[in-house]
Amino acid sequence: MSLSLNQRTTKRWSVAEAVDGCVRHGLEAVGLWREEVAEQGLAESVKLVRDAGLRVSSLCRGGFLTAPGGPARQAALDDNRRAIDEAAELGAACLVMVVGGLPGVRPGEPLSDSGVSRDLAGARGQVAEALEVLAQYAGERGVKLALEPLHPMYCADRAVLSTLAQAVDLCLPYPEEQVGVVVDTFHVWWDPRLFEEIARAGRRIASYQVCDFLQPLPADVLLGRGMMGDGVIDFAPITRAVTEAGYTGDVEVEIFNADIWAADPDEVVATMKRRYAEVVTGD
């Protein structure tokens, strides 16, 4: 496995900042974000990444597909394959799919007086429906879906996948070249089945991102991912565990950090770089 830094650690750095950034500190792989690939232009960010003969890691992020009401559906299948396409013009090795939180509740935002809805099964019912329709679309795009379990705290907003046993539960009806799994330390460390569902996840892992659990919280828990050994996560066995479940990808490093994405994005990097070094692999 190798180092990638994950766009959003350096969140002030566009797509060719970050480009340039990686081939500075000698990282071989880069996850990227839709809203700066956006920014950059698709043609342009893919030119950037190949001419510096870097890998895409990831391509962040598709999913939100639990939106009520038939229109907003069908627009979330539209965005999504969308960025199946912009993953399959990348070269990423997964599209990350964050799969949405109760219908009508929105990240960030207080409760509407209507249209939400409280039935997390059927929310669930629904990511299971548009994988039907977008495994298929990956597929033959040669892209991997890579279903990315949060932290039961945004359960409610972000994501009705919890735990990795819920992920590869939705993986199994599909080839693991088609749709696979995240395993994300901040999300997943608390699980009492994780390393056994990291066993089970076998090769479907398509992505193993780190970052650590700081302890308090911030009020804005968006924001609680720090810096590798800042916080109360063991990397060692996670990653020895994943490690043997066969997964040889990229290593992201993400983080939602306020006082990280103010600091200078170099500093940033090479403090990644160590850590990843002594902390998550123990070299």
Given for the second form:
Protein chains: 2
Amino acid sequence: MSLSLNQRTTKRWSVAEAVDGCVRHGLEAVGLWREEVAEQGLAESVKLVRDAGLRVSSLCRGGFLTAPGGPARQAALDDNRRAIDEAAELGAACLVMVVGGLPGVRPGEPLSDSGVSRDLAGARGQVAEALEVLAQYAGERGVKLALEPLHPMYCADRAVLSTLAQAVDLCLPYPEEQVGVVVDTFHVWWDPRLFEEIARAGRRIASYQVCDFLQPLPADVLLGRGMMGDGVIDFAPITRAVTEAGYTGDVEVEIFNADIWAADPDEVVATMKRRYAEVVTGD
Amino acid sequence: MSLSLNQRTTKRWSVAEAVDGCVRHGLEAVGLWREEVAEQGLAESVKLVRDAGLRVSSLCRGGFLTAPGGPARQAALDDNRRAIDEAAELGAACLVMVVGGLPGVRPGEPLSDSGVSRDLAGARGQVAEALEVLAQYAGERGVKLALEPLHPMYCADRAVLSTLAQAVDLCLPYPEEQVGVVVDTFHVWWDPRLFEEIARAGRRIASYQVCDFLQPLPADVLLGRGMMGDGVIDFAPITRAVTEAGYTGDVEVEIFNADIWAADPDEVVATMKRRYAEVVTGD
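Could you switch over to the form predicted together with another copy of the chain, since the one displayed so far is the form predicted on its own?
Time for the whole complex; same chain goes first.
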């Protein structure tokens, strides 16, 4: 396994800057975001990573499959097809899928009086249905969809996929090269079934992402992700389990954190490399 | 099942005021907290609930079993024995157990540089060990310990018991009258295994607590509990499952919420009764 910079960790950096930063710091892979790729231009982003000899460990992100029916749902599927096309162009190891929360619940916003669904089982069913459509499209383009279970505190507004077990169950009907799962330490560290489910996921693990779980959580819980070693997660046993499950891909560091975003990106990458060696690999 | 006021919902009320409030609003049961019982005096609290003809649906709370070894651990066990004695005196249907987080992690405080354990499996093992000691003591005094799985966002600082499955597994070695589980909608609503685990818990369900999961979460996530109907939880199917599992006890409403604490307690109780009928029982 080798270390990859997810570009949201160095949020200020464009694709060009992140690619340059990876090269300067001796990293072999980068995780890209669609928004930043669009700003740089898809063709130019492809050229930048190829010329630099970098692997694209993931493209973030597709998903949001729980839109209410009709046009909103169709638009979501169309957007996911574009994301799959982009992942194919970039040669990304996978397209990370954040499946969406309860229909009508908007992240960070108060609940509206109407149009909010509380049908959690229904939303989960919608995800499974949308996956049927998208897995085939992804398979035809050689892209692997990576289903990301999010921490249960995001169940209502970001992802009704809340456990690794659920993600593994969802991907099993599809070929291994079409649908896999993301193991992100922040989201799954608390799970009493974590080690069994990593073993069960086996070669379905499409992406291993690391960052710490901060304590106490900041006011915006989305930004509770911290540099490895700054929070409560014991990384080494999880890394070992992921390795033993057969994962040989890159290890992405994806941190949403106001202090880290305010810091000098080069220092952030240097710290990331040091902490990775100290607390993640356990070497 | 009948509605019970957990006194923390009307935080300003003493035991005497909460008992009086329950009587005035026609409630048959009250959930008490050790701190407020101590302020009122244990003997006086016992007399107040008996004279009012109220059931004590629970005493909150024992637990915090993950203290580092030695004197701190012994002090925690001693305090739990006192809590069990108090629950026996009050004739409480159960003593709610919040098992504690990672050793050395203090709720709401930044992590200290030393003394913080990241050994989650170890902390969970400590809980199981402490339970062996306390279950017997509780059994001898006719008190039922009710293990409360807390939402995974509290795993590090409040309870390493994160799922209903885990709680059910922990209580199965003990007699039904000694150890059971709490089903609190706020903590478990997201769980993909919720309905299977409620059925498996069966008569192990010692307490059913309801409150809503607010969106977005407030800055202090402890206060993300809302009045039923104000958040994202679909209560009726959960209530139905708890009933079908054989639970016939009281339904406690326990809300930690700055706005509700600032409101007139009598209005809060009136709203609670209305919402209970509208969204919890599904009648």
